[in-house]
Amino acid sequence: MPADRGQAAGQPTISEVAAEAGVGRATAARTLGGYGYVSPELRERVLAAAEKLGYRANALARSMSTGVSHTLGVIVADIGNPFFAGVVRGICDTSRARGFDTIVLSTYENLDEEVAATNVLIDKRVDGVIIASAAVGRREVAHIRAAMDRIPVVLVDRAVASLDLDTVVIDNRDAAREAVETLIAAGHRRIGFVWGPPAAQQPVTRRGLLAEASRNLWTDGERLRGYLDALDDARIPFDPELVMVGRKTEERVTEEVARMLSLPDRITAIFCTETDGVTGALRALRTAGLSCPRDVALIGFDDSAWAAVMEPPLTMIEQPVHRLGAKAAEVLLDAIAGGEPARETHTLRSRLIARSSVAPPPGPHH
């Protein structure tokens, strides 16, 4: 397709260019589209030119006469979440500093969403795509599969065990396993565990339990495996009646809580594995007239601003989540350039944020 032919209406075209920079068409196109030798005294008259007469590049055009769109696709889960607003933001910083755009669509962690998405992005000939896949199963990663036929695919935030491929993650199970230490430290033993795998019944086994993970979100799996670490570590027992399963949802959070509340050996302390899942737990407790920490300890995953002002101020776990989409952006470029993908995971460390919200747990006249 011609590149003039693909300028909007009213827009000038790159013989408009060429005849103000006073080249030939062919000169100003492969200056303009990224591709052939140019030299150097020529290119800027094109440029000034095109900055000038307000010319904008068809990057379609572009891209199917180069091969090369300098696009980015990304597949997140939902962009409204602060997580992955972090985590868009450094891939968006990388790969802007590499003359690279980016595309970016949210799922909801809804698997027909993602293989329509990883079409669109195909269809617009990105030149490689980031991925926070909702897909579990070897039966639901064939668009993904798709994909790596193509062009290179990074995984970001999530692994799927299936597929062999670069896969950009922070440490889940050891940040779990550190949050749980740190509340058995302060001597709880009766540690509720919110946001567990969405089952319809609760699992009477420790087994039973890890098997409906396996089905679930790679994080979840590992954030709960490492709850059960600290928890054997310290040879505490395992009661399944102290982990949430069922919708993922605020509202189910603030139910199960409040069951954990009311149990005749009631807990002591909460582990929330996700923002909705702190909001929830607090609900829950103020509903029942108890405080954090003095009646319950409390430690989140994803630190943010509001966590620091809270009252108490709450112990969060800290994701660095411009790092992991800037190193998620540098692993899929450097494929896109040539390089052999190393088919890696790349772990990057989360940090426990110690503030007010743990503390020991409360004597007999509480």
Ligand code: RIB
The other form holds:
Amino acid sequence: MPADRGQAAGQPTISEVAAEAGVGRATAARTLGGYGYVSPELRERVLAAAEKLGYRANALARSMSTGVSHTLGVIVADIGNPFFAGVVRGICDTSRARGFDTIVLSTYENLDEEVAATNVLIDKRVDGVIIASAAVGRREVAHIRAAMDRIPVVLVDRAVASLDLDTVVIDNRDAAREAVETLIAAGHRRIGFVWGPPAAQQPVTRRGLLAEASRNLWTDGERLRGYLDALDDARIPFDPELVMVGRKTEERVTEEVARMLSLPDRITAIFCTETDGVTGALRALRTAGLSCPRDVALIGFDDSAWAAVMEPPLTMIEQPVHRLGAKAAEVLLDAIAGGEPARETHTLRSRLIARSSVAPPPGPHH
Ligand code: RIB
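Got the form predicted alone; any chance of the form predicted together with the named molecule too?
Then the entire complex follows, led off by the chain already shown.
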């Protein structure tokens, strides 16, 4: 007999237990699902048949009857990215310690994928969802609002201005400002920004960049604002030629950094807002026969083990990735346990790890 939907292949089904017990399927379902009324005599027969056949309750079916699955859903941009892998580790360690399983889905910053992932998790009857969302504008959050109507939702890594939700992020704008201030303190004024909003129109203007940033990933916009804060504080004029815009790929970073290096008044430092930006920039330096930090200084976001063993060891911004995930899970589990969602933003501190990729700009001959 075909397995009931959702029953593992080879496992006895509710229908088979019902036949063995000599009761209707609905009676067996109520008994095994723990809901509705069943007479003691029939309950006894069903449980005996289930034990005889080795029936294992389908967790999804049980959650449908009890309304609780003891499972969290997590939606991130890319589980292969060390940043998100660290965040998910923090979520899983915390949820497991409180008796919850975790289902993780990747969306690759694609909003359609995020909508589909949200629906999958609701169908799986997770008890709550943590989302690092690619959504930004008011119109893009219908899927999150639909989820909020049914289960607790917590945002991690990215805030979404139009949603009044518990959110766990880091101090992106301050971290970016501190990094660029470090480059300015070393004597740099021509500092490339990698990478800016993906769709900023040409010619690039400060206003256009900020407008575009508000329509794209929250973290990118906050880091752009930190870069501009540091330039403004040092009275360094903003030069749109020093900002990479457009499609965000490592290859394009290499192209854009090569362009900035070929300017008559070339860049002498680079601030990268993501790991892919760091590798793309270093590739451009090598192609141009330039070295870091002798010819070009560099600071990037998202410290990692490889950044510390590079030559030179890179000065990077370290995000408390495990703590980000653990905090998001704690906030969500408290909401699931019945706590009224506080709907507040928790901002964790990042750390600038000073290593050896920052030095003063080369002499006037550069
Ligand atoms: O791709 C990972 C990066 O984007 C991290 O800096 C994280 O903050 C995310 O927003």
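Residue numbers count along the first chain shown, from 1. None of the values given here were measured: they were computed from a predicted structure. So that the term is clear: the rigid core is the largest set of C-alpha atoms that superpose within 1.5 Å between two forms.
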Point to revise | Is_shifted Glu44 between these two forms (CA, 2 Å cut-off, rigid core) | key: yes
Check your understanding: Is there a C-alpha shift of 2 Å or more at Ala328 between these two forms once the rigid core is superposed?
Key -> no
